[in-house]
Amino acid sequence: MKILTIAWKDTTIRFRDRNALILMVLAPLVLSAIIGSAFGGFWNGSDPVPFDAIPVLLINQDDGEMGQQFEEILTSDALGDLLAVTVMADETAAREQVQRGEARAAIVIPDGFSEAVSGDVAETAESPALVQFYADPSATVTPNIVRGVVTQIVNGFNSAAISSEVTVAQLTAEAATLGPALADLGTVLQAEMQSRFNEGQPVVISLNDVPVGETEETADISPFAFFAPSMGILFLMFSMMDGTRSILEEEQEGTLSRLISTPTSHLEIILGKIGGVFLTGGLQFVVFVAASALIFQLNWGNSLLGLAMLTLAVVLSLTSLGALIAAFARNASQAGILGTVVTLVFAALGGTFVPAQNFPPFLQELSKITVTRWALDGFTDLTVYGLGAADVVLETAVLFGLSLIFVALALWQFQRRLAK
């Protein structure tokens, strides 16, 4: 009961502080709005700024004229501002480059391409020449642009092949009355090509689209689905560091010693102080979630249980981390400096400003030592991917585990400190 009394008293004092309310609620909302708006086009894949020519790899395995024409079209000056085409001979090496993200797509013109285009449509349609298209699905826009260009080129070759077949057939069938037939040739040709494409009949050349690497589902993603949780966690961390540092301020001012003189154990006092910081953080984040949902129309996921579990784990882990820093700091000033440094390092390394998935591999692994990375991974699963409670169990368990370690060390050090 004493623990709850101390915790509630500290919580009500903090929420009476106007400056603290600005830091806890208003600041993360404003920053979320600014950053989310600035990066909105990038995040949903609309590319609001012009991009450089798209790196594309071309492997031409065809020795004929048509394969050479295909290559010339892709490498022409007309497409130079859009595509940066590199001609290669090794298909396997090209796929590996796409998988590593060094190129957005690889196009393979197969052996026998020219024969397929120049041969009999009815025969080659049974086993069309496949133009292989390898794309990195983690890129949201550029592979689709390249795919559209290649599709147009493929359709052009198919149109040429069908035109030749229909022309020959029409002329042969109407050889006796060549004049009248020639008048209808254009209409017949256009109708035949339209029917073949619309009805999905086999064609001479087809595009085989092969994704390379892991797909990232990024369609229709609001930028606020990432930046709102990241800013909320950042300012929550600042608040938790400031809240636990206040224990040392009370120690310097003598308030804590007067509290120790009452018939209250050291453990109850420390738990009450830490509990007050935890209650403050919990209320801060709940208000932030409600405000961001109202202002930004942000959907915090389809699982209320998952959101509650993760929020509890995040607030507890950050409170425990702040308590740990305060417990081992010499004074409130040192605790403030250490808390700020840890907050900023964890924010940068944990992916607060840029998703950790965009880091180099070694930094991605290193980021897992931070509370921020696990918290953001969990909230991203809920807000970006719409997953449920079962999908954030790992993140929740890791955060609870870290909380137990941090709070155990903090309590041990605080009791040693107060016993002196």
Contents of the next structure:
Amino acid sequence: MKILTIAWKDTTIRFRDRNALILMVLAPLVLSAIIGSAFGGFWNGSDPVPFDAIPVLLINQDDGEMGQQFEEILTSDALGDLLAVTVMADETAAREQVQRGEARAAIVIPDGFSEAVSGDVAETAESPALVQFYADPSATVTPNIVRGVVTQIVNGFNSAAISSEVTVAQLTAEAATLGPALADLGTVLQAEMQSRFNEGQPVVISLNDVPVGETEETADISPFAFFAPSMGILFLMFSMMDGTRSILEEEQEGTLSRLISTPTSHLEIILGKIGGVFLTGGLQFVVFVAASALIFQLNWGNSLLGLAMLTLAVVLSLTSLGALIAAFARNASQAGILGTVVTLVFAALGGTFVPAQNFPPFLQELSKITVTRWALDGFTDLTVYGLGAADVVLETAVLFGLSLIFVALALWQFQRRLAK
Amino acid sequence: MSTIVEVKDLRKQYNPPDGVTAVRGVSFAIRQGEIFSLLGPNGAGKSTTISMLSCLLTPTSGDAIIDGHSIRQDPKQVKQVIGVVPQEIALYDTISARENLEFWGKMYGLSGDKLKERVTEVLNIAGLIERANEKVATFSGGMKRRINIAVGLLHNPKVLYMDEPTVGIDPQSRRRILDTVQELNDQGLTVLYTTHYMEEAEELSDRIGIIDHGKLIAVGTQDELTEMIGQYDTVQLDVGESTEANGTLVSHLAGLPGVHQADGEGESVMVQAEDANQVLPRILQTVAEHGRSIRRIEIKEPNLEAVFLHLTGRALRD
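What would the structure be for the form predicted together with the partner chain, given that what you showed me was the form predicted on its own?
Next comes the full complex, and the chain you just saw is listed first.
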């Protein structure tokens, strides 16, 4: 109870401070707007944004050569950076995995696919062979990308059926040119496919798009989708460092001694102080998310659970990191300097200003020591890729793990410090 | 009267074994319902003593029993029965006086109607009920001091520790605080008061402990303490040159008729006499005969400062 009283008192004081409010909410909104606008071209231009491979399931029910070739194309190294394909046999199980958000899409090559492509059947068939495509309706972007690639391959097989000259290598190369696609990839490919229709090419293979579950409204990628979370995290970190420093300020101002002179344990006092910073940070980020959604129409993804999990983990990890720094700093002034340095280094290394995926490999690995990198990876999964809660479990778990370590060390040191 | 605070050979050394020893075996007892003052110059060990009695610092050795509870064995129970008014203003500036009091009340375990009732009562004691909803930051130093005291009273403590509560405030606010302390004591509250102002100790205290360099050098009522030096006036002279080089001056002063004792330290000479006014002309003449010029002269009637001077050879304000 006393922990909550201390935490609520600190939160009240923080939110009544006009300067703190500017730092906590207004500054990240303004900065993400400016940087997002300035780097808009980066996102829409020729430089592709690097993606992690998209999890896709493949069920090949065709016994023939063409089905095998389709599988080889999808699992080829050329598409390896884009798609993480798992081959499985059970179509129902695959659909369920997509429905649970464990994969973004499932592709089913039907029995008789090879015959449709290579045999006389193709020219006389009244209805084309159907490649089934099951998409995760909760994801906004990645299914479009996968759909675009599969459409391109299907399109290639249609051409092959006509000319009999297109090789697997050609098809692979063609699909690989897609690279890490952006949001409008699907549109581009569909346009290309349409142009082939217009050229009068007969269609022997068709893509049957089957959503597994309720379809939700999709959103375009906006530069704000990256920069809003990154600025939000940066200023959250500033705010958390400032908040945890207040423990040392109370030490200097005498209120900490007064707290200790009341029948309140050291542990209650420290947890109350840390709890206040956590509460403040949580509210700060919720206000920031709501404001950015209202002002910039930023879509924070379709998974409220994922957003809540990740926000909780990010705020807790930054709070505990701030507490750790405060615990080992000599005084509030030193904690302020250390906190600023750590915030800026973590921001730069963690990919706040430039996505970490653009770093050289060694720096990409190094960036994983920062809370910022894990936080940004998680939010990028939600806001840029439109992924679900299951996709941010790793980031959330890592952040909770770091929080536990930081909090344990901070509590140990603070207890030592207060026991004079 | 029964004893409510019993301090037994309390010691505190910071960063042992080489650190500074701030309190060197202090023992005293405070009776229920009395005002006990610890009088001493800055750095004498008053705040360290009160911090140990508040369970903020762990004694290096020794113990204290507060209302039957040991500060070493049972600090939580001790904290329930003591109220602490620290030397610094330990309040949150950006929230109101009422919000401050409600917060601190909750820290003492108060809640609900009892909390509201006590907050109103202590605001009345502080004389700030009209300004209860204003931010503490808008208060004068004296008003902040009064709220600082009010916090220590919230949970109706049996003993109130007040660590130099009048430092840095105007005479009017000081007067109000001293009156408040007296009123609280009249209502039965036991007070441990630390100060380096002799006048405050003289005015408030039932008994006084004189502390210097971490040692309690005398304890008693004001009368008992002044009797230690007899009914002598003290004439303190600043002769502008080390008296070590003028040993004959001190011995000549000691031999003057009506002079009880003369001591020299640095540039000062202290002369104890039955009637300072009567011996003063002879003192001035003797100093002149030794070729010394007097830069400052002060006559003190028997009081705590003279006691301190007598016991330590230094003035209280040094």
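Just so we're on the same page, rigid core means the largest C-alpha set that superposes within 1.5 Å between forms. Remember, predicted model here, so these are calculated numbers, not experimental data. Positions refer to the first chain, counted from 1.
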query: Using the core for the fit, does the CA position of S257 change by 2 Å or more between these two forms?
result: no
message: If I superpose the two forms on their rigid core, does the C-alpha of L58 end up displaced by 2 Å or more between these two forms?
response: yes
- request: Tell me, please, whether between these two forms the C-alpha of V345 is shifted by 2 Å or more, with the rigid core used for superposition.
  value: no
Backbone CA shift between these two forms, V87, after core fitting (angstrom): 38.4
